[in-house]
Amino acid sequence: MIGASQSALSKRRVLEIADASGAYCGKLLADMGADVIKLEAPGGAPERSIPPFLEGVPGDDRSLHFLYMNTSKRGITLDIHHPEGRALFRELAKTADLIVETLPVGYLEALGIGFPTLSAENPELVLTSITGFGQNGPRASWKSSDLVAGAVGGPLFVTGDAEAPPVALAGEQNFLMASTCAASSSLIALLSARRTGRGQHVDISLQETTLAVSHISGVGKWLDDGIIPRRVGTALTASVPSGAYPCQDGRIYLMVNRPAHWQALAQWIHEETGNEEVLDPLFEGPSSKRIEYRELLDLFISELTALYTVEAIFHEGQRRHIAFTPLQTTAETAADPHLAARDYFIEVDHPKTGKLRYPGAPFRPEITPWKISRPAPGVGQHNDEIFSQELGISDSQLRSLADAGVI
């Protein structure tokens, strides 16, 4: 039986030699209690030089995207090119549940420690790897980016406005849908290995992630309505009326999704500027039919937000169980009262950096609790607690490992 104070992922190992496109698969499992180990060359990786920094200066240990996304880890740095290398690292996944990673297809396998050599010495052991397209395909090879993903799987097409050029998703999100994704699937192969006895090879494909999670963007709206999604500025086509709309002192948006949404926003417009058109039931039914009046509809809405302020419209708006959510800057965002009062923000103190806030939990396990059980790493910062002490390699070696570049 789990203790109430144990992580659900205590008793898991995983290696990770991931970049940006995977770094937030290890944090969510690392957060979560595995002991995530990650794999950097020799030096560090390019992940570490990725804006923004703190304080605006680039440095070591300054990356606020690296220090976020890899939280609770261990580090250590390894060569897998080399010989010596990779003996390492096959010693290393001998210890290990699972392995993620997000190499070009069959890298692993050209330098001798692919799904089937780690397979043969660790049965149970599953490896996930993210790339652009997947492991098979006429597209297996190609290489990808997250704005590549958001082209490919939908996105991109989608946002923006309809005589400008396509809007990328912020923040990286297509990333963090197939980390998402990958973390998930993991742990369903991790049920499965202790089952069976078997791990398994599980393939994540950024195009395919994106496609499936980015509803506005996919097959649903031509299936359901015959109809292909366009840029219409902040709006959405599968939800009419929708969009950002101005306010006295800041932008609401707002989506509407049912019939019953519509009328009960239709209901408030009038009641508030007497407005008679809106109630007309050639508005009423599914967000299809509305779509050819929405600039008409545009107005009607604009009229009753320039009557509030944000927070106003927003309380008022969920009273009648309306999906009104304020945009908010980033500040805004820090100094939430709503986040404030879950105690959203957690403080983590780093060595180099000293005590910063990180955004916390994305979701709240009762009995086995989240948490950032330690800073993101430095350079090689645990080789001398896993290589020397859980595999037993002597201060000699390692000294000698270091000087000819493996470690």
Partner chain sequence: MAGLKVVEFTQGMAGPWIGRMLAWCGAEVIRIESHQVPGVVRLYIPPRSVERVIEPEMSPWFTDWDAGKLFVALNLKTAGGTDLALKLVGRSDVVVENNRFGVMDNLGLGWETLHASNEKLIAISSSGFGDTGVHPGYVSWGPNIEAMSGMAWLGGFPEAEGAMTQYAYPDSLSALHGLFAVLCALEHREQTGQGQRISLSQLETTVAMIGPEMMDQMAHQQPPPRMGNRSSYRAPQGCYRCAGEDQHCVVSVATQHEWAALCQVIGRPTWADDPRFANSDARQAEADAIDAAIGEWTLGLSPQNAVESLQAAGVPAGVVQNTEDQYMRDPHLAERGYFETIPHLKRGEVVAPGIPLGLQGTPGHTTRAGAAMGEDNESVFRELLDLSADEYDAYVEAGAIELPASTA
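The structure above corresponds to the form predicted alone; please provide the structure of the form predicted together with its partner chain.
A lone chain is what you will see next.
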């Protein structure tokens, strides 16, 4: 059992019928060693058309979004709307530990392959469903998207400049958080199924995962103090000081949360600018003590940051144990010396597109490493492998299934 390349999830098989809201769940599981089989409609999933494309040119294997979200998976095409396709799906489901799906509520059930049916044929099976609003409740049938989740879940209201409309983050963060929750829930359900012999239906709601992730200014604090946080640019309503401050050649981000960090910062401002007022004990203590002085303190801090370049105040600030960090562009992050020293970005070779650089491990387990074991699959790339070799379907059957548009 000892070896450098053990996989944590190598005993688990996962079927994935997921769009962009759930593909990252499958990626997390696959990069940790699960056998994740991605089911696409014959012809390929629509997500293969999500920009950006390599060199700006669309194509089945050129969407960087698809290439990133589907690493380490195997891919088959299967039409579950076709009776023979459904039969194959049920065969596959018997061999699986987990199904991850993002179809509308009740969709699988209407096709006769809902959780009760699948569970009767495989009692330990876990079915994880990711939907906009969850499996029940008055809005279960409402449609969602990453932006809709950001609206109803809360992030939008507090993100952006005070005088501008609410705005979304880069990337589809609400999809990614729902996917990450779904991956954890799935493993908890699988661990439980191994003990009890019973799987379960996991109900992930995009609205709820988004709300939970962004709840720092949430219900408990509001019930306590009645304050609704509003958009305040780069700062945090509850943390003073916080935000981006001007340097000689750009902006530096600063956050102070501990009384000792404030003292160190105030002392430094005093040393460099001669400011006496900043040392007033009125400003000492936790952030909540400084909330009403935010604008004044921002002014004091700007007088300090204006004396430095971004690079210089980053390292001098950190030398003083104050959390100064640059606001990096994507180009700067790609070239970040710390990330480079840790070999964070990795190269993945793809038969169609060649070698591309990817973000690497989101965490580093010592014994069962995170690893991209293969690039994202081509359309139907593993049909033969899975249908013929693993399910024992004959070549002639396979041809007639292909002719009928089932695979």
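For clarity, a rigid core is taken as the largest C-alpha set superposing within 1.5 Å between two forms. Residue numbers count along the first chain shown, from 1. In this text, all values refer to a predicted model and were calculated from it rather than measured experimentally.
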Exercise. Gly150: CA shift of at least 2 Å between the two forms after core fit?
Worked result: no
| request: Please say whether, between the two forms, the C-alpha of Glu277 moves by 2 Å or more once the core is aligned. | output: yes
